[in-house]
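A lone chain, given as structure tokens: the form predicted alone.
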Amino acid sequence: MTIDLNNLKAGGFIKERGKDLFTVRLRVPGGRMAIPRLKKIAEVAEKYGGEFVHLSVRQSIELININFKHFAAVVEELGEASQKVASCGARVRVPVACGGCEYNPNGLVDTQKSALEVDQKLFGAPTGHHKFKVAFAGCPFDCPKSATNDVGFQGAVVPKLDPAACIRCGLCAKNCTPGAIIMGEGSKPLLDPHPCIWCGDCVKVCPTGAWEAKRTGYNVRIGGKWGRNPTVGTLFATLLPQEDVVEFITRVLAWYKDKAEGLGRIRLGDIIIKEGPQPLLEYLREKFPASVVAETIPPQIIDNQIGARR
């Protein structure tokens, strides 16, 4: 029997070192999984796999040491719990996300909702060129490291003060880590927009609600990747409304497919570095004029081999 390893890998079945053995990568969008589903996965892993499962760095569960003869049984039994196998290759991968604002006190945006929507509408879509990764961070702490993805979303809130409701307690200034708020004349808080990172801490600690969210959305960085030659994505949009996420990614994908034509296996960030960021900015601005920034810099390559060269 001849096995097409590339086709299997594209479907989430990854060849291991052992003869006839594969890792089966499961789809866990946003890193969230219902307990009954988790129990079913454990049951299937114990029945067909090795002594452990692996939790990947992108929030997937991987079943280890699965013999290819058991593929059909594994898929069928996992399907009973609505668990779908993930994908690899030149496709849109499963989005990763933090807990968002549902229970995380730092969360500003519902990242879980965004991740599930992207997974439902874009997961597995072929890029024709290379992998395409998406991440959602609910706040500037950026636990999912969104800037190291092809498109990374980071929750942000622009604060606004209602002077009439302010009791001048100074809690906002004390809790403003970037130092964007100071207590001015008459102990009135003053906001300097330049150091402000839109973390929303002032809104959270204000006891009277004097600080409120003027605008909330995602700051979007594009062109990041990890691997042998890491690249940090740069800012292309600010305060993108949550409802525009899927359409925004779809437009980035369309630009990527067009510009990468004939260039083989090439990541989005490499295309932006080659073309410069302005063409993509202009293309995105047509649809999202209120969010796309006026200018930006290309994705930034990290030289992580310093000291290794002779």
The other form holds:
Amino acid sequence: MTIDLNNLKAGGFIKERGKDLFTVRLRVPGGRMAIPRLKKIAEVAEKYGGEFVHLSVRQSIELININFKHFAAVVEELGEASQKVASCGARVRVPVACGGCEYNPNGLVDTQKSALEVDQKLFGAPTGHHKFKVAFAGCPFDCPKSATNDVGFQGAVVPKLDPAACIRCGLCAKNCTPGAIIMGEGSKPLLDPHPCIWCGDCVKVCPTGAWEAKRTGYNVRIGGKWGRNPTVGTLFATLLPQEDVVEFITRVLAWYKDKAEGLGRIRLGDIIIKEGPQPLLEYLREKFPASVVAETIPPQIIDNQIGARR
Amino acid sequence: MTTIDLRGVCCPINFVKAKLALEELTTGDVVEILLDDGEPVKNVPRSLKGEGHKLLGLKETAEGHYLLTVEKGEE
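One more: the block was the form predicted alone; return the form predicted together with its partner chain.
So here's everything in the complex, that chain up top.
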């Protein structure tokens, strides 16, 4: 029997405990699953897999108990509904995203569009070192936990008030969870920019559109990871335009590939801790001067783990 | 003016009750909706705006509840 090993190149076929059995991780960028694809997956899982599928933490559907003899058939039949297999190993993984802004009332940015774009252009690219994860959150509530990724994007708006359109109802101040807006003299809203988290709640609740988005984009945190030694990524850019996302990640990847050379299996965050955040900050600033922040701190170690860090 | 009392009603039941009460009215009618502080006063106005109703004002009552004035929007 011949097995087409090309299917295994990008990963996504993960050895299970049982003899001959593999988990097949499916590519579901941003967790959005068209119903016809879902039906096809159910059909294939029933035909070749075990009694259930597993929903991974990163929004994939994983087919369980697939015999390696059936790889080609599984890939081909999933392909009938344009369903592809995901990756594993030292590659750019399938991006995670929240529901975005089309139906979700909190979403400020089209995270689904970003996740699809990154998936199309960067999925499976070998990093040469370790895995590389990207996530998109549509607002600062950040359900996808963007800062736990190698590069995490968080949608944000900077609000601006048109005083002429304001009816002085006070809904913005009442809705402002961080307390950045207070009602001043003559019931005029006053914004203190310091506590403002750019969530856009004022824009969303404003009855007349007096609060509007002055700037919209992604706040970008870099160097996060979870696992054995978790680190939280730190702020490298603010209000990055949505159209710059792929180029931004590409530049981070280029820096990572270069700096991690010869260091073996090492994540981006650990390289930043080793080099300090300044070199990456400067490298990114050359291309994205309007978005990259003046200074930042290294990825933050969660230092209460079992086993001392070396 | 009609007052819809939604004190003690949690999200999203308060919004659905407000929505059903507004359905009984005619476009342009103005009502007051009495809401609890916290999540209700944050969520209900936004959701009503999303449904196409016009928010006219918000007042805190002496007891610490909120009185939202709403004009019924187009059907």
